[in-house]
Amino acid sequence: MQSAITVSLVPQAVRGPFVFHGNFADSARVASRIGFDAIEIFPPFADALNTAETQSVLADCGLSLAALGTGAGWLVHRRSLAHPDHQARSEAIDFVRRIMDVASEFHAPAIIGSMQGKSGDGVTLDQARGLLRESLEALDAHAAASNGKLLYEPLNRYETDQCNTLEQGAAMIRDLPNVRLLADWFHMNIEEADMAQALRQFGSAIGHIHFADTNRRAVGLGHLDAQPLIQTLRQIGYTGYLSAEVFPYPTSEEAARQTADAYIKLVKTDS
């Protein structure tokens, strides 16, 4: 398992659960100094990242790109993969495709979280889930044609009614070979009866972990018992990233250091 930290480049997400906000190069240098393996980026849109410059910064800092988020598609542009209007849904799919294409240049996946949409405004839950599935099928086909990868993240009930648990998420992406689950510990703490059991049961579908405590602060600053979860990840052979999508509490650097300390204690010391 490898460690990763998050940085948001979206001004509208300044209060969001990202360790760093704003300058990518500065954030990468701090992440490197603290000892992270990778960085996960939340861009406003695909073209906001200059591929050559990003690759240069990552190389200089000895970091990999863990993933690219697509959440700005919803937060900034209000695009949804479950939108009932065909043109609006096509625009949402295209937004994700473009980010997938940039991510693929780094051999990294794109993440679908808030862009999955939800029911409401005349759209039933069954209709919303059907529209999301159609969008995921289109994106899976694009991934197959472009050597891309996609992560689908179940969210808690207060953010969506599409898929809240890993079981629901696994059903949503069934038979989509280029789409994996993102298991976010903050959301899982709300929705899963037994987090370790959920990881064990659906481990073969998991491609990424958001490493967060119960209060969405760095692991160790809430009441999550993380050790059994790490033990379960070892048992299922998970070798991907533990990426801290958490609030910059009390500061960005302190949240990063707390995450690194938790990672070392849980993954390195006990390995």
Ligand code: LER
Contents of the next structure:
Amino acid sequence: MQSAITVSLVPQAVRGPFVFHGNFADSARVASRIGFDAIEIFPPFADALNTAETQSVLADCGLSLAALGTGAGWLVHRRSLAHPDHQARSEAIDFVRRIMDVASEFHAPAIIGSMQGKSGDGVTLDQARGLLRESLEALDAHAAASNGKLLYEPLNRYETDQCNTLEQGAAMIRDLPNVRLLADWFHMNIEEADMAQALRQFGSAIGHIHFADTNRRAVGLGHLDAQPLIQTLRQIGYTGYLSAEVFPYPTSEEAARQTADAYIKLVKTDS
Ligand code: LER
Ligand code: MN
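So that was the form predicted alone. Now I'd like the form predicted in complex with the ligand, please.
Entire complex below, previous chain first.
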């Protein structure tokens, strides 16, 4: 397992659950100093990332790119992979495809979270799920053709009704070889009956973890019992990232340090 930390480059997400906000290079330097393996970026759109510059900052800091988020597609542009209008849905697919192409240059996946859409505005839940599945099939085909990778993230019920649990997520991505599940501990704490059991049961489909405590603060600042979860991940042979998608509480640097301490305590020293 490897450690990662999040940075948002989206002004509209200033109150969102990202450890760093605003400046990629400065954030990468702090992450590197604290000892993280990788950084996960939440960009406003694909072209906002200068690939060469990003590459050079990552190399200077000895960091990998863990993943690129696509959530700004929804947050800023209101694009949805379950939009009932064909043209609007194509534009949403294209938005993700372009972020995926940038991520591929770093051998990293793109994340589909908020862009999965939901039912409402005349769209039934069955329709919304069917439209999302069609979009995921198109993106999976693009991944196959371009060496890309995708992560699909079940979200809690207050954000979507598409898939709230790992079980529903695993069914949504069935037979899509380039799409894996993102297990976000904040969402799982709300939706799963037994988090360790869910990780064990759907572990083979999991490609990424959002490492967060119950209150979406750094692990250790809420009431999550993280040790059995790490033990389960170890037992199933999970080798991906634990990426802190948490609030910058009490500050970005302190949230980063708390995450690093939790990671060392749980992953590096307990076996
Ligand atoms: C995105 O990773 C996520 O977890 C959602 O809650 C959107 O913020
Ligand atoms: Mn998440």
